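Single chain ahead, by itself, as structure tokens, in the form predicted on its own.
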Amino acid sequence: MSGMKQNPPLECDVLVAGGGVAGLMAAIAAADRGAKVIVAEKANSKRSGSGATGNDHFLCYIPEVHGEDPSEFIQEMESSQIGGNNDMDLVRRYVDECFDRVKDWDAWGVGMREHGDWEFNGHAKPGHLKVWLKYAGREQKPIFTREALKRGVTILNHHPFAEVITGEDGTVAGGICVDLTEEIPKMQVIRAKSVVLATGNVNRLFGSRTMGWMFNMAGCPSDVCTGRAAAYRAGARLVNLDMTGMGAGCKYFNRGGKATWIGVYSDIEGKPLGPFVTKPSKEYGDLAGDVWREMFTLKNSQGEPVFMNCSEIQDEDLDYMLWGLTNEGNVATMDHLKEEGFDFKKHMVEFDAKDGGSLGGGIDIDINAGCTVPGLYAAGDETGNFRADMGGAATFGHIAGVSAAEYSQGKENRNAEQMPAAAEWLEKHSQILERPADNSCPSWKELNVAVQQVMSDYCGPYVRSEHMMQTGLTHLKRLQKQVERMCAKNSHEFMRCIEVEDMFLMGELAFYSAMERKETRGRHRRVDYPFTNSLLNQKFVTIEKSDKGPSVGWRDKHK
């Protein structure tokens, strides 16, 4: 097969990488400010990203509900499952603007007040302020797509983003996407004055809990780390890659929604395992799965399975739970339980950690969603120093779009397709199509499984040590040489190949970051450094590209 062909370059003010919630919110905000916007989406923006099939919780501060002083809200937010690695200046900006995004969604037709008024349930401690707004988000992605198109945004579906192009002055000049609309992929260069990275979380870097089914992931399995890898190669700083995350859900069904379940975490005899609730509570859920992540591994090591016990749930609360799980995208799970004759009043559902872990960090941004490369912005799960899940994607997506549009004003597009980065990318990746698609070259699947195995075994969320990570990094670098020999015979395989390329890079950066943090903190557990060093309480591990390779450092957490 001959090398990759190129499409004629396209041109815009703001290029948005990723058509998930953060990406579409950025596109809408930029278009509202007069920018010409192109969204490059790997799948189809109507059902893509981790919010593809819905969501039912939005972290939100509403003064009429929480009071005029947001300090208690912020305290509750930072002690929740999304707290700990947030810069506080970003938290304050989020609190200032998140309700505006809720009102936008409400006006566009997302069910933000499905039961009459702002309703806060789930992810809550008894007696504490409730901070998670309950909403009906099943149709959110088609709605956001409609709103973007109404504003003249161009959405290029089946065009995964691959690379940021910068000029000699180090500022953004555009990006490279891959046109997958035909059997053989084509390179698509887009001239842009600014780029917003919103390609989502780092899924598929660690193995699934259902071995052999690598796409059985809690989040979107096509969110693999493209934006982070592209940002790093462009010179942007990444942060908190030493941290990992892990959720919980029905065993073998890697889906979100643990706070949507109205039940109690229990042992096989129905005895509650956590301190928060003893009977199903629509108002609180059971917070044990949020704050006691070790519950599943600890109980399993003791030979004890963990169950979600809904047997004492009231009928009206059962209907409410099923409504919530549908909006959270758990339709397949509910259908399976129904087919198996499951009765929530009689049977308990076995719960477990959802997957082998995910990378907790990402791109370092400022309060305007700007990266350390001029003209480059990031939002949503892409970022490493702020997390608020769906609300974070909405709010900082909007902020990134506004910032990118303002940055682009008065600037001229440059011929990004003629810059060295474009030629280098084309030459390197044409070889994937030119190599023989036979047993002489490794497939993307082999290397995807290989990187998952190494990351899970040597840099996973359970046990880390200097010697383990040194050994794992050696394995990773040895296997990384095989990435240079990958082959693909069509657009789909080519897309997976460039994903694998980015996963190996991100795995390498995670190893270096984790080795730098010589303490135990959260999901970062060093058996050779089992204590938490209080001197590092307000410190983030950073990593960025240098002439000598990855350069690891530290920065203070913003106050």
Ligand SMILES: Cc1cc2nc3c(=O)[nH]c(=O)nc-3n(C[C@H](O)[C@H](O)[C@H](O)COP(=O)(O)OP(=O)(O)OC[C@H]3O[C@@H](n4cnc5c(N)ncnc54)[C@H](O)[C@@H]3O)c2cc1C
Contents of the next structure:
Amino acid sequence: MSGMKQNPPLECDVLVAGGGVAGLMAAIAAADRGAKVIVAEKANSKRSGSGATGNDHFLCYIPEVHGEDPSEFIQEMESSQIGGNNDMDLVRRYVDECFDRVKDWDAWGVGMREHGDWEFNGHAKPGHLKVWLKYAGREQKPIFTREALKRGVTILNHHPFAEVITGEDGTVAGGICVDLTEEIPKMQVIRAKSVVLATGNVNRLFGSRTMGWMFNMAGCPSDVCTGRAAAYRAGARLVNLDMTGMGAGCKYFNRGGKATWIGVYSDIEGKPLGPFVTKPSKEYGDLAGDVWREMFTLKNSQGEPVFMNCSEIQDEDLDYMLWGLTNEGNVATMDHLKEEGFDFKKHMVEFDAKDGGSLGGGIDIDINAGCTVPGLYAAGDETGNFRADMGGAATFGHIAGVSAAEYSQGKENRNAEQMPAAAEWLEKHSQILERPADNSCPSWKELNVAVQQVMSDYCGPYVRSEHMMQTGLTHLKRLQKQVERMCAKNSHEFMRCIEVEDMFLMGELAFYSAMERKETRGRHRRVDYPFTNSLLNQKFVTIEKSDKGPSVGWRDKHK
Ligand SMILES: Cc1cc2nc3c(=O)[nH]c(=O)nc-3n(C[C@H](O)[C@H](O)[C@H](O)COP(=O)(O)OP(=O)(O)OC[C@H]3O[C@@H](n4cnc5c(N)ncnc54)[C@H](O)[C@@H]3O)c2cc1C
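Following the display of the form predicted on its own, present the structure of the form predicted together with the named molecule.
Whole complex next, starting from this chain.
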């Protein structure tokens, strides 16, 4: 096979990479401001991303519920599982605007108040303000897709975004996507005045708990880090890549949604393990799974499994929990339990930490969702200095769309397809299709497993040290050379190959960032620096491209 074919270039004002919640919210907001918008989505926007089959908690400040002064809400938000690494100016903007997005969703038909009024339950500490609005999100993605199409947005499904194209002046001129709609992939350049990156989280860089099943992930396994990698290559700053996360949930069924369970984390005798609740509580859930992930590894190392114990749940709360879990993308788990004759009143469900870790950071954005490259914006799980999960995707997705549309006004499209970045990408990636697809070249799968192994073992959330990371980085760099030898027989394999390329880059940047932070903080556990250095409080590790390679630095967290 020779060279990769190209489609004629397309053109728009705002190109959105990723048709998840943040991407569709950006597209809708930009189209509402008169912009011509194209969304490039890897899968199908109707059922893609971490919100594909629903979510049921939206972090939301409502003055009539929480009081006119948001400070207690902000305190609760920042001490929750999503807090800690958020710039406070972004937090304040979020708090100002999140209820408007909830009202939009309500008007579009997402079940934001299925039981009458605004209802706050789960992820909560007894006696504290409840900040998570309970909603029924099972149909959210088809609804957002409908709203985008209604506004004239073009959605290119099966078109993963691969690269940002910038002009000689360093501003955004468009993007490179891959048309996967046929057996053999084609390059698709899209001229654009601005680009919004919204490709979600980093979900396949670290290994799954079920090693043979690498797509068995807590979040969407298609979200691998492309937005972050493309932003870095385009010159944007990334932040907090030294931080890691770790999910918790039903053992071997790696799905998000732990806060929807109405039960008590217990040992095999049914004795509660955390300090928060002793009986199933619809109001609070059991916060132990949110804030004490080490519970699983610690208890397992003591020879003790950990269970979610719902045995004392009231009948109506059980119905409420099952309703919540089916809106929360946990239908397959529920079906399985039913098939196995599971009885919530009699049996406990074993829970576990879900994976070998995940990356805590991402793209550094300003208060308008702008990156450090003019014309480039990012929102949702993609960002490294603000996190509010679904609410964050909705609110900053909207902000990114507004900002990108405003930036694009009065600008002209340029011939992005004739810029050097396009030619370089084509030449490099054509080779993936030209190499012999036999056993002489590594497949994407071998290299995906290899990068996961290295990241989980040497840069994960359990043990880090200079020597471990030096050794891991050496392995990673050695294996990275094999990326230049990958081959693909068809569109599907080609897509996986470019994912792997991005994962190796992101792994490398995570190693450099983690080596820079010489202290222990959260799940960045340095056994060689076992203390938390208060001089580094409120300081973020940054990384960006320089002539000499990745350049690591520090910046203050915004007050
Ligand atoms: C089961 C589950 C339950 C959850 N429950 C909650 C909850 O109740 N409350 C809450 O706040 N959060 C919840 N979360 C987290 C929440 O779903 C995410 O924070 C949210 O979906 C992030 O939105 P996003 O648009 O940034 O990313 P996503 O919704 O993941 O969207 C990313 C999109 O980008 C696409 N994509 C990836 N790579 C590319 C590429 N290269 N080119 C083009 N497209 C690409 C993906 O296909 C996807 O459509 C849950 C997550 C899971 C998995």
